[in-house]
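Let's start with one chain on its own, the form predicted on its own, as structure tokens.
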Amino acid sequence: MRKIYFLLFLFGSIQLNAQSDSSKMQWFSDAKLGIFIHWGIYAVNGTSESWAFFNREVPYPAYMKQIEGFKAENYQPQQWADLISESGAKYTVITAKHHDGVALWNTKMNKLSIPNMAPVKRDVLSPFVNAVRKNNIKIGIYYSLIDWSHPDYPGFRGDSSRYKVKDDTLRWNRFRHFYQGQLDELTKTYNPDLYWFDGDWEHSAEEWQSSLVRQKLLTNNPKAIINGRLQGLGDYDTPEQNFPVTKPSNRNWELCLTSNDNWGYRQSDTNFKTPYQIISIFADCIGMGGNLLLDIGPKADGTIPDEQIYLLKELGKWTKQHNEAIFGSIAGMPSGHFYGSSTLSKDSTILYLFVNNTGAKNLVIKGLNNKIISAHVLGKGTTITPNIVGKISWSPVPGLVHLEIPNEAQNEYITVIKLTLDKPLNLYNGKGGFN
């Protein structure tokens, strides 16, 4: 049996490498921006989502009692979808079920769901999916593989567990039947464009039957994308909160990031990032060929905090003005050529430079072996005249390109300079001169 599982895992890994590079990833690569939504009973009292009882910060009964306050009386899914569209995001991911086991949809696999136990008494996932698709936004479903509320799941609290898998395979098989049954429901009901798994760290690929899960999802929809949290059988990397210093190894990757300090809504968390911080992080992501999945945490009544609405609207103003430098672009120049982020058009004949708003007026590009046909500030139309310094006619070494941006042409957050090149980007990486 172990040999069979190993072969399935090996086959799955080979399949991953083949499919991750396939055309199905193109929309994800082009999308650049997604909105993450953490919404669940934890928004009622503003506790840590699931972790509050797992880490014994809150007694389990007190945590679960929050479901009685989940009324969603002001929930307007179309407004959510419209705000996501306004931000410029091309996809969204919503927590259908977190580690606490509470499902937003009307699951038939157990009784622990919002429609069955919360005052709202209805499926709150379906209307959001419908609104998102109406706005032509790709839908991603977050699903926690672990379920600390389920009696057949081994884990419960951080310092204790119900049993070990090797000691009670009957209970573990019952749980696998349960979680895979919920995935079947989500697949048949919503057919997501993207599955965003979480919690895979608690068990091995063999124990989760990760290869089988992936195979079933792709049999239903060969174009479905799976994040990198299925024990190595996902299509892209998902660094969390901390921006990677070097580009992740997978060609496709996504930084998931909170808009304040926590994922779900907390009344006490007022440490919101500024629009400049979000936009500069976003620029760094796309400059390295990645995406940003920015999180918001709606309240239990279904409204989105004003601070997060403001962030998404400001982000949307910026993305709309700089649309061509963002969506459908590819990663820009490697570090060392320009002190900032950059992207390229797909044919590499247009170079976009992202400049912060700290008053930098004189930019320098090193090693650009191209003739610049034109240079201007994107969204403003202001023309810039490049000044080439240090170029010698008989030397193959290019000079330094200096670009001066007028104060009045700078964006309040991040200014984007568009350089049209004579041919696809050609960079000089030598030591320079005679040695």
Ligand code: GLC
Second form
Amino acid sequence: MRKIYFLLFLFGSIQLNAQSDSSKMQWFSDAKLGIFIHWGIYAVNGTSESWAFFNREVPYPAYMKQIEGFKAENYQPQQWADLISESGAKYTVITAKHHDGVALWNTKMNKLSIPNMAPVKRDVLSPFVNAVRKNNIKIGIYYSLIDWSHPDYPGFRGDSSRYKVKDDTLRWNRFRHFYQGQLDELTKTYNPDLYWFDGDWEHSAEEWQSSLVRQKLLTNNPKAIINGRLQGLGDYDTPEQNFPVTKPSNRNWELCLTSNDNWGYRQSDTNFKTPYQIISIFADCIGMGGNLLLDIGPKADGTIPDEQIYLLKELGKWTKQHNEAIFGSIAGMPSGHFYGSSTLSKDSTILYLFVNNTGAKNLVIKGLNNKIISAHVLGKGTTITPNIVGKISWSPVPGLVHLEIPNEAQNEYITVIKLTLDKPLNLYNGKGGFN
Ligand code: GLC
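For the form predicted in complex with this ligand instead of the form predicted on its own, what are the coordinates?
So here's everything in the complex, that chain up top.
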């Protein structure tokens, strides 16, 4: 009997765990937009983040010397947080430590940190975390598992490494102790809503002790979300710079994307995407049920480049006007029904069509087995009268829904059409007419 109770208890708690697992992802699925921040000593001379010495573009000592220029004299964390709020983003992820090993916070695990070695002489992470929390934005901590500066880490430069794990397990154990100690510090100090790992590819799950790390983070906070770069033990996928053509995954996913060509600040990189390009990529992401994590790279003095401020503000105007089509929506129609992206309300009775403003004003939806109760241009209120084309009374094939957007109702970037349906979305996928 006892055994049965025990088994029932076990089964119950397994179920509970599974439940809390999917429910903890809810805020993330609803959030849609996050702002990624790469801030580190690489901003001083505008070298590529960590990779500059790894790839021998810059000698290691010259790369590290940049720390002497990290003054952060114009750093206003509240302004950063306000700009993030203005963009409409619901979460942010900041590089607490990149592959170069330089910690933004006051780590006690080694000496390589901004508070300890840079002229700013203080922890620059905590004030940002506080400002973000004040604005009700979730905080994600990016932490590089790789640490190319640590004397006990095997990898150093692309063409030379210190040792191999299998040849010196004691040394590797020392590194593991170090990195897991830093994670404990981050957990205790910030209790992040999300851990964004990077660099897992250099070692196996077993070598990193991924499952132990996951278990520790979740014991501290069962609601913490872990990105997919922990050798298979994360909660969601992180395609990088990969514009979604087809839906990347059936579980949660997030596209991380630079606003120009690099993650960190580089004066020489002026190849910024336009607001239209970013908004249309964003619409594609949410239409396929994903999030966008858009990156900015503040300068070493703590200011955000003007071009990135502009992008975030333009994005903010658009997200504000189209709030209901974005936040809390779910993926829209699969391809084939509409030449564009779409989202749905959670109960699937409202369909939002994203129309790229490339001059197209005549839209067609195919195979829509619903009655349209109303059609409007979102944020403008302009009513549209659908024109049903080719509906034959005896055929099960729904007519084509033609919608014409008046010129004056078009959005500068992407126009959103709101269709209220008679019942949850019902798509017809069969063949037409007689076979
Ligand atoms: C890559 C790079 C890194 C960057 C990250 C962001 O993994 O190593 O430099 O920070 O992607 O996704």
